[in-house]
Every structure is written in structure tokens, then in C-alpha cells.
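A lone chain, given as C-alpha cells: the form predicted alone.
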Amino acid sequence: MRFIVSLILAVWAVTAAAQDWEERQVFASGAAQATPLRVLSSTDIALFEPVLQSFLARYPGVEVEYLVTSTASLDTYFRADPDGYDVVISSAMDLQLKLANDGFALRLEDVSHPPRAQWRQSLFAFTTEAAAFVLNRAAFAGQELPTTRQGLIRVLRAAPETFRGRVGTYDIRASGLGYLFATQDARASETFWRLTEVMGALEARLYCCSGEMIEDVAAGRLLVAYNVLGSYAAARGDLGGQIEIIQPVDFPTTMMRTVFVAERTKVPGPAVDFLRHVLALQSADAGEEGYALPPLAGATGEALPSTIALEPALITYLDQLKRKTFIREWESAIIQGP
């Protein structure tokens, strides 16, 4: 009896969690008997809707249920219910690589893609997106803008009362992408830890997602947001007058957004069609498909030095002990209150 009760509670917990979507929308072409396709993603609908609409224009017999959650929650939800989703899209390359490595991704031998932009024919990268500083334009009017992490440290230290409580960054305990960016920054330079300590001393505000940080910078609730996805900020053309996007020149950190077909998908045909469509848009002419994704920079030829590679070393910091140690050190630097 105790086992049955525990099982019921576990199923209820998973079901309840799976309903906690940041965004959910069904995209349909109007076909009478459409095949349902469930896409689990960390990419906001506003950014990905053109991809979905162009897919339906080519495959009108499919109905796409697009479910958006954070990168960390995405990994949790999918592992709890690997039969419940057909395609998975995330910016957290390390978590995606771990899912593929653990056998959750369908191997697609006949999908052609640049070697450095795929992992064992099961995980495929389709965009290249860099982390950026996002600044409140009015707050920095007439000032030289920081273009390096050391430059940002100098700006913050020069006016601590101005920036106190008005600096934002990812809460790496809650954001898979935030954790990925932080570990890659730490590997590149000790400047990351100095900057984290400075932000902590200024009572930095912690966020799960880029979108919220960008909104708060535009509204003046934040003056600086660190390690924001530059693609999200650039997509907010309506905020162009309020925000400044800076790509750091000291050691830029660039991730590749990845997609895979769930190994247990019940609709492999439409799921593989969707993946192929996404990859085709990456190199397509907007005129051919109605929409084109930005080029996958460095996917052919030499790799861009700033791009995080799809390789086993990527999941080093997912080791439980290493993750626990890294987060403890990060907490000591960023949380300095009583």
C-alpha cells in the first residue's frame, strides 16, 4: 500500500510540474486530421514562431504543441517523462549533450551536418549565440562603455552606490544556461571570479532567464545585466532606445543552440522532418523558406575560438561533486549579505 501511495504521489508531482510552463501554444495549419508533435524548448515563442510557421507551411499535416520552460526545468521534465515529447531544443549545450550521451536522443545517420556542430548524429547545433553585457543606455550616456570584464569591474567599483541592487546576472542554481556560461567563463579567466565578487558586493539580483533581465535593464530597474544572451537582446527592437548590447572583446563566450529528436518519440517521421527543417533554415535563403535562421558561424572550416565545443569535456561540470563545489564557490562570491 505504501508503495502504491508513493507511486501516485510521484506521478502527481511529475504531472503537476509538467504543467508549469513559461509559455505554451499550439500551432496548426488547419488540416482536418493533423499529426500532433510536441516540442519541448527553452526558446521563447516570440523568437521561434517564424520557424514553426514556416514548418507548418511546408508540412500542413502536423500540429505543433510548443512548450517553453527554463533550461534546467527542461532537463528535469524530459528525464521524468521521456515518452511525452518528440523534439527537444535548448541553449544549455552541456545538459543536451548529457541527454544525448545517456541515450535519450534518436540517432539519425542520414542527417548531414558539419561535424563540429553535431554529436554522434544525435544532437545537432543550429545557431551560434554569444553572451553579452546589456546596459541601460540612459545610465551610461556620455560615458565610455565597458567592452571587457575588467572594464566592467572598473565601472562598477567607481560608483558602487549607483549600481547597488541594480546589477543582474543568472542564478546558476536555477538556470542551466547560466551555469554553462559561468563554468566556461571560469575556465577562460580568473576575471570571472573577481567580477562575480564585485557584483556580489553590490547586491546583485539573480535571474532565471535573459528575457527578464533585458526587460529590467530597459525599465531602469537594472543598469547592467551580465552574460545575457545577445540574440535575445538584439531581437527586442522595441527596446533599442533603452538598452546597449556589448559583446565583450576579452574572451567572448558563445554557445550553440541544439536540437534532438526524442529516442522514444511516437511520431518519428514528423519529428525528423521538424529537425531537418530547423537545420535547413540555418543555411537557407529567407526567400526559399519564408524565414531563415542566422548562420551557424564557424560550423565549417576552423572553429570560432569563442564557441563552446560539442565534446565530452562539456559535461565535466555536470559531475555532482564538481557542480556542488562550483556552486558553493559561486554562492560565496555572489551572496555576501548577513
Second form
Amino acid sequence: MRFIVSLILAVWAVTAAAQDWEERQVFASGAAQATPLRVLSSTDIALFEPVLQSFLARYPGVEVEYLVTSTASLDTYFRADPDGYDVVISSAMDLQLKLANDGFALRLEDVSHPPRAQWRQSLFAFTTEAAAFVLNRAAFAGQELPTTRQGLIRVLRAAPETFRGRVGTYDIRASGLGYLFATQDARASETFWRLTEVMGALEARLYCCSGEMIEDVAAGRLLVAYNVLGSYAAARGDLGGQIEIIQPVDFPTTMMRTVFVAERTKVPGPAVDFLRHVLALQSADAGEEGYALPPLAGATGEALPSTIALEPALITYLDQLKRKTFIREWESAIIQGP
Amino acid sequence: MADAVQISGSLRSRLTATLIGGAAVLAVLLYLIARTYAAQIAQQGQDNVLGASVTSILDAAVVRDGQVEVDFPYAAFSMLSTPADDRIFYAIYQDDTLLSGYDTLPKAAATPGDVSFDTGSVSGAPVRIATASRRMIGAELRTDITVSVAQTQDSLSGTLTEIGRNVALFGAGFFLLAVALSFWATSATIGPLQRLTRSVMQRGPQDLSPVSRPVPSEMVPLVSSLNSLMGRLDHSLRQSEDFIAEAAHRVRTPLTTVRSYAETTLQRVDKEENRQALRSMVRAIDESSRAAGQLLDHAMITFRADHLDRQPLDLVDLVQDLVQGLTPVADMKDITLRVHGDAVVPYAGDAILLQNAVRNLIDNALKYSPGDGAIDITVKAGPTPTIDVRDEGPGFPQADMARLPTRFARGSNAAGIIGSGLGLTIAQDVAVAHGGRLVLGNDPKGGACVSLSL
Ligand SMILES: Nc1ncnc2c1ncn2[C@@H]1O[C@H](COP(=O)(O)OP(=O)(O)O)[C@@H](O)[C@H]1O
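Alt. form predicted in complex with its partner chain, vs. the form predicted alone above:
The complete assembly is shown below, putting the previous chain first.
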């Protein structure tokens, strides 16, 4: 690290680019004539920067342009301009799988990865992250914490006045990951719909991203956030005192963050190096500290049974008709305005 | 025999080549058939799953408030997971408008009620497409829903490659087995032919008897013509021998008459020249009649050797009898005949032939040794019954030794001694007929030694 001159250009794209990037940053080691590598990602820079830095330390000849946007718009942007990006990282497994299924991902025959954590040698999973409840610690002081969705429903029903307007969850219309979690929850149990109705009755607030939800819980604007990425919450060490992260024990919903190299990349060499580097860092036995993202569980052994499987069935809920139906039902449950 | 036989190919290699060629053709056929069959079955498997997927999507179609809704189950696609992670595509059409799915998927017509299958390609990837349709009838709605589900064929071709490899291995194994079998079958078939050849080759020169061991039916014409050829040969051989015997006999009888006349005349003639001439005449007559006798003997032996009349007898007895008969002749030359060896040597053989042989040997010993000596005859039982005749004469001329037992061969020492060159031939023929042999040798101390072992 010490011999690397880290040149960080933080440029907020305001007008130049057509897209609205949540974050955009160029990482380079300062080497002349570095190969540019465009990485399109849904993972915040704060979480991914250590990975980028270690990549640059190993491959100083590459200049990484890291572009962050939400999972849903990531899919839209990439489909609109499949030549424009070299590596794509997203937590929305369904959208990623559909991109790979539609032939946007490069097949890498010689990358060896556990079969459950890859699809078609083109889409590779590198983290295992569970959806969690995040609770405001102060509000639940002295109370027994709910560990199941049923338990959460009971808590919410018991004190509707306390929780009214202070419950948050993903707006599944805006967030690809939120939609994935919701559809997988709905597949697993009817409890999801009951919980959604209860949250709707409490005038739940809808969010695009885990980060904001976590901050609002920490600040006390929310008391409960449902289906938040536990890994994001855990990464916010600074908020540790204010929030409580609970992995539901009834049926955990666990996703894998996935990465692929764009089929039409002009720099396949560095792109594949980048992918391999990420996979190697995140394999469970890499054992290196300091990376904010959880490693891929069961990289060597059996994957967790509750992990959403990387299979073509993921595109089921992306079907327009099904999506329309699902969102209509969800809306009628969560939005119970006057 | 000396003429080289013209060779045209080999039965063995022709048979082997035919069998191996056949096996190769069969192995290739087996491979092709198994592959085609496997391809059909594998395709059938994929079609079944695609069909089930299409049906489950179609079943989920409902009309609600005049709108078609297709809330198909997760299983519709999860059943399409394959080990090779095949890509899937689908399209749901209401009449001719795409409700949802991939517009890149070629639209296929479908007859309501059953699933049709087709192969096509979606953006360059070859796929198998299943299509089915269903008529929906609502309040004011009458519409056809058509669903297509397509899947790439990576897993299928992977399976096929694997099956192909296994079948190829199987075919190769089958072929190797067939090669081994064809070698075995060839030698089993050629075997009787080789056995026949061997048995004909191992025969003695005199053996012209027909082949008696059973042969495969295909070889019967060959063997029977061989047998008849040998029969004819045997017949003509015997005829010529009969002829010789007959001729010898016819010559001998008048010779005896001539000799007695010559003897009588010798008594009466006084003039020395005439007596000399008459004595030469008698000698010549003796020689001729002896030769005729030996020719007769030889013919007889050749005949009897084929039909050996084996009787149990005692060789010592046999020799004693002969010695007794020959003692007068020996006495004339002052030669003592002595018999040594075992007291009794039992043996099963043809007495007439054995007597003839031994007489010839003793005759020779008397003829070729100087007077005033002894001839030792030794009869032994073991290890094989043997009769040795040993004299005190000059012995066999070394240079001629090898050819002396052939017909009419006489040694360099035979000049002036009556003989026809058949004596040793007869002895040898008798020995061979009894499965034994005749060995000529010289005693280092002087004297010939002939050993007749049986
Ligand atoms: N006992 C013997 N001693 C020396 N020579 C012998 C003796 N017996 C046979 N021979 C040689 O072997 C030749 C062949 O013998 P044989 O076949 O009996 O014919 P032959 O009628 O000439 O005696 C004789 O001519 C003689 O040269």
C-alpha cells in the first residue's frame, strides 16, 4: 500500500453524464498510461474501497472508475449501454441473473468457483448477506426483542401509536434488492403479507436504500426497519450504540452479491483480473480483516440452505405481468392511506 | 516334395480379416445407433421439462376484470435448472401481442390443447422451444393465450458428449473382444487342417494307409481324395513288389536246375580248363540265386512290415535256433559262433522277419571275417531289446558306412565276395518295422559290430 500513490478524484457527475450517479470516483495508482476499467456497482464506495485499493496495489497499471447507482437503475443503465461498462456488481441477484441469461455476461471458463455460487461460469457470487430487522435500541430498552416476523407483528400491534409513521422498509418499486427480498419472502411464507399489512396500517415509510434506513433508525426517526441489509448496518460501527441488528430466525432471507464481466468489454484482461481479485478476497478462507463486506459463506463447503439460489427461476418475478400483480398487491397492503 | 507349392493368400488371415472387418462394422453401427437413440432420449427429457414448464405457465392464466393475468409459479422456471446452467427464454402472447417475456423468441403457432416443440435460435444461441396455447373465455372476452418457453442445449450436448464417449468406449471394448474371439475362432477352424497336415507329415515313408481319424465334414472331400490317391499309390507299389517277387521266384527255380546240372557235369569233366569254367559258372549261378533269394526276402519284408504279425517270442531262443542252423557253415570256415547276454529276452515281434534280419547279419559276419576266429552274438533285454553281432574281420569300410544299409549298396571290401547289397537293407527294414533301428560300428580292436535294437 505504501508505495501506491492513491489518486482519488471524487467527481460528482452533475451535468456531464446523462445518468445520475449516487457516487462516482476514479481510483488510480498514478502510473502513466493506465488502462481504464469502468466498474458499475450498487455497492457504496465506503464498503468497497478497501477492495479497490488492494486491487490497485496488485495491478497498478489499471485505473478504476467506480460508478455507484441503485440496483434498479443499474440494470436500466447497463441495458441501455452494454458497451460502456467492464465489470458489473450488484446485490439484486434476479436482475444480475437476467442480464447473464440475456447474454450480457462474459463466460469465463477458467475461473473456478463453487457451483452454487456461480451461474454459467459468467455470474459469480462473492458475499453472503442476510436481510435483517434493524431496531432503535433506545425504543426497545428493557423490552424483549422480536426475533421472528410473528414476534415483530405482535410488537407492532401491541403499541400502534408508538410505531405509527416510524416503521420503514424498502420501496420495492424503486429498489431492485427490496423487490428481490420481498418476492423471496412472499415465496417463503404468507407471514410476509401479514407483516406488510401491519406495516401499511402503521403508515410505513418507504426507502430506496438500506443506508438511509439505518441512519434514520439510529437517529430515532424510525424505530423499526424491515428487510435491511444486515451487512450495511454492521458496517456502520459508528452507529453501533443506537441500533440493534436482528437476523430473523423463522426464515432468513439471504442474498449473494454478484459480479460479472461485461460481454462487450474492451479490456477483458484487467476486467477478469478484477473479478478474480474480488472473488479471492471474498472467499471465506481468505481470512483477511478490514473488508467491510461479509465473505461468501460456504465458499468451500455447502452453501447456507436459506440462501437464494442462483438459478434461472429468479427471472420469474421480473416478468412484467407478475411484477405488475405483485406490486399491485404490495401497494394495496402497504399503502392504506385515507 | 521339392517343388515349391504356389501360395495364394492364407485362409487364416482371410478368415481373421473377415471376422475383424465384420466386428468393426458392427462396432461402428452400434456406436451410431446408440448415439442416435441417446440423442432422442435426451431430447425427449428436455422436451418433457419444457412441456411441463409451458403447461404450468398456461395453467396460471386467468381473466380478471376483462384482463388476462398470468401469475405463473416459481417452479415453472426452477424446473428448468440444469447442471450446465442453460439459459431460458419465454414469451407470453395474447393473440398477437406480446404480454411479457422476450420478443427475440421466434413466435410459433400452436394448436390449442397440445404442446409443440421446435428448434430455433435466440440471438445466436440454438434453443429448443416448447409452445402451447389456450383459449380464454371471459365475460366479454374471447382470446388466445400462447406461451413459449425455450432453453439452450448446453446440458443436453454435454450429456450427449458423455454418452458418446461411453458408447465409443463400449464399442471399442466390443471390438477388441471380437478381435480376440475372431483369432480364437480362426485357430479353432484351422486346427483340424493343421492336425491333418501334421499327421500326414509325421507318417513313415512306407505308410500309405488311409487317414482314419474323424475330420470335419468340409474336409471330407479333400481327405477322401487324399485317401484314394494313397490307396492307388499303395496298390501300384505293391504291384511292383509282387512283380519283383514273382520275377525272382521265376528266376530262382530254373537256376537251381541249371546249378545241379553244372555240378553233375563238373564231376564228369576232367580237363582243368573246363572244370575251371564250370566252377565259375556254379559261382555265378550261386550269386544270382542268392540275389534272387534276397530280392524275394526284401519283397516279403516290405509286404510284412505293413501288416506286422507280432507274436510273443524269446529272442535268445530265436538266435540259438539260427546259430544251430548256421554252425555247419561256420565250421567250414573254422569260425565259432558264441551267444552271450541275458538268459531270456521276451519280445513281441514277427518271428520270420527277425530271423531273416539276424540271419543276414550273421551271414555277413561269416562272409567278411577271415577263417579261424569267433563271432559273438549278444542278446540283451534292456534298456531296449538288442541283438549285437560282432566279428573279428576288418570291419566296415569307414567311408561307406552311412550308405551301406541302402538298397544294393556294397562296400569297397566286398570285391570277390558273393553278395547283392540287400542284407543290411533287410536288417534295417525289419528293425524299423518293429520301431527300432540298426546301428553299424567298428570295434576299435578290429571287427565289425552291428547292433539291431528293437
Ligand atoms: N561283417 C562285416 N564286415 C565288414 N564289412 C561288412 C560286414 N557286413 C557288411 N559289410 C559291408 O557292407 C556291405 C553291404 O552288406 P550287405 O547289405 O549285407 O550286402 P552284401 O550282399 O554285399 O554282403 C557289404 O558289401 C560290405 O562291404
